[in-house]
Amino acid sequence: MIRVAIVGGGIAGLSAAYFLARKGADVSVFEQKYLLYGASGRNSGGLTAQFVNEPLIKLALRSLELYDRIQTETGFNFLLRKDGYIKIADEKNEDALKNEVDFQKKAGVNVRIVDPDFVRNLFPDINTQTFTAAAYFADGGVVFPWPVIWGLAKGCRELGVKIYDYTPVRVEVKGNEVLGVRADSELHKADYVINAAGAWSNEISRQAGIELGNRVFREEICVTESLKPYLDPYILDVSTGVYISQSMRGEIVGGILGKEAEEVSVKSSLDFLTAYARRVTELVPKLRGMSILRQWAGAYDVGRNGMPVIGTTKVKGFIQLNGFGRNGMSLALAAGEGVAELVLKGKSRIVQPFNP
């Protein structure tokens, strides 16, 4: 039986564990803290395939299929809503948005350009003076990240996966081959070690003697007090970086696209809150005066060329599964499935374009 040690208990690591275990592998997942500590527990849950790279689009479309399938297989409700994902743009960014849509249509994405009135029909409180065009992906939407992780963990455990939380590990290599991972003094031997450590992937990679070079980003999000649910799609303003959606409890969930950081940090800031409040109330004036219930920050990694890093390395048995940026919820289910195929069959067409 193939033994696999996965470093990182986020959506990428758990997805790989789930698909490996379904095929009979002996899988252990090691999370340095608790399962929702990393980016998988600190994001806004947007699901989209609106990328300008065909391999990314294939991962995203496959992931959308897998959400439906895994919910059924695990018997766990991910609180998934496919009510659409909308990118809006001002006049300065309108042409770029239209070019994106042309590319995405050719790649098979069900996306189209719509006018501001179309968006207002979906969300009456949006200020249509702040944008001139929008790209509407009807099959996209929002998922609540926490149930996704809880459901995947449940499915993994039922398949025999051992999940160790609060267990930092160190990758052990002998010569040019992985031996496994060491937790405290115990060596957990493995034929494959998968680096799914997100923002900590550079550090894990160095333990195997490989310079990964992923960039680390920090992004902040907040939620307001609850309103009657009336905002169905996820909306991203590509001109300002502001995004909003509404949870099933009625909270407005929003943030600003993340910035590159020198170190991993999950501390919140007043600067974010004031910048977000200014931008989001221009977009949705009705939100003025709403109370913020809580805010948080998350850290994620981006591959050095802006793409995920998925595949084998110069160290036999050491596999990268990281660099998803802020799109882990959109991409990582299919990436995990692909890595399982790579481990068990030696190749995977869907993740091959991301080979380091």
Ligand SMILES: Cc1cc2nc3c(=O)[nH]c(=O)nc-3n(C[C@H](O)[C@H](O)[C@H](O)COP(=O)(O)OP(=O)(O)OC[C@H]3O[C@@H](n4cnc5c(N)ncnc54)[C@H](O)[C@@H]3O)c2cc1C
Second form
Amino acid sequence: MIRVAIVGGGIAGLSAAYFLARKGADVSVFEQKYLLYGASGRNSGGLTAQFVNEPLIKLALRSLELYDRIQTETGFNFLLRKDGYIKIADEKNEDALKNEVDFQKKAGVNVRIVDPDFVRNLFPDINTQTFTAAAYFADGGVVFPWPVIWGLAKGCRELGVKIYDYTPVRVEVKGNEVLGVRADSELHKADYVINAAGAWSNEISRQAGIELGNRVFREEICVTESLKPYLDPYILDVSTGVYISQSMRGEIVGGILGKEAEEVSVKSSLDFLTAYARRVTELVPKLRGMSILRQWAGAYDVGRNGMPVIGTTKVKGFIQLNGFGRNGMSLALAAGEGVAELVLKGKSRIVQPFNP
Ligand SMILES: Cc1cc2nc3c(=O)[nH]c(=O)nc-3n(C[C@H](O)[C@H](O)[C@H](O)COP(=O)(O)OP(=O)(O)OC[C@H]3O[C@@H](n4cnc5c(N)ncnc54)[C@H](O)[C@@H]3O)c2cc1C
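The block above covers the form predicted on its own; next, return the form predicted together with the named molecule.
Every chain and every other molecule in the complex is listed next, the one we just looked at coming first.
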């Protein structure tokens, strides 16, 4: 039986574990803290296929199918709503958005340009003076990240995957071949080690003797007190970087797209809160005076060329599954499925374009 050790209990690591275990592999997942510690437990759950690159679009469309399938297979409700994902843009960014949509349509994405009134019909409180055009992806939406991780973990355990939390590991290599991972003094031998360590992937890769060079980002986010549910789609303003959606509990979940950081950090800041409050109340004036209940931050990694890094390396048995940037919830289920195929069959068409 093939033994696989996965570093990282986020969506990427757990998805790979799930699909590997379904095909009979002996899988262990190692998480340095608790399962929601990484970006997978700290994100805004927006699901989209609005990318400007065909391989990413394929991963995203496949991931949307897999959300439905895994919910059924695991009997776990991910609180997934496919009520649409909308990118809005001001005059300066309108042409770029339109070009993007032309490309996406040709790649088979169910997306179209709509005017501000269309968006106001879906969300009456939006200030239509702040944007001139919008791209509406009807099949996208929002998922609650925590149940995604809990559901995947449940599915994994039922398939016999061993999940070790509070277990930081190091990769061990002998010559040009992976030996396994070491937790304290114990070596867990494996035929394959998968680096799904998100923002920590550079460090894990270095342990295998490979400079990965992923860039690290930090993004801040917050939730307001609850309002009656009335905002169905996920809305991202590409001109200001502000995004909002509404959770099932009625909170407005929102943030500002992340910035590159020197090191992995999950510290939150007052600067974010003031910038977000200013921008979001221009976009939705009715939010003025609402209380923020919680704010937090998360870190994610972006591959050197802006793309995820998925595939085999010069070290036999050492596999990269990282670099998902701000789109891991949209992409990583299919990436995990692809990596399982790569390990068990030696190749996978869907992840091949991301080969390091
Ligand atoms: C504020 C915010 C908003 C976002 N919004 C969206 C969104 O709307 N849509 C979207 O698609 N994506 C979004 N993202 C991005 C998304 O969250 C990430 O792309 C995705 O979660 C990455 O998953 P991952 O499994 O690669 O990494 P992670 O979830 O970070 O998992 C990696 C895990 O590896 C563990 N680890 C690291 N080192 C070790 C070690 N030595 N031993 C054991 N374990 C280790 C870490 O503790 C971590 O839990 C957002 C991210 C943030 C922060």
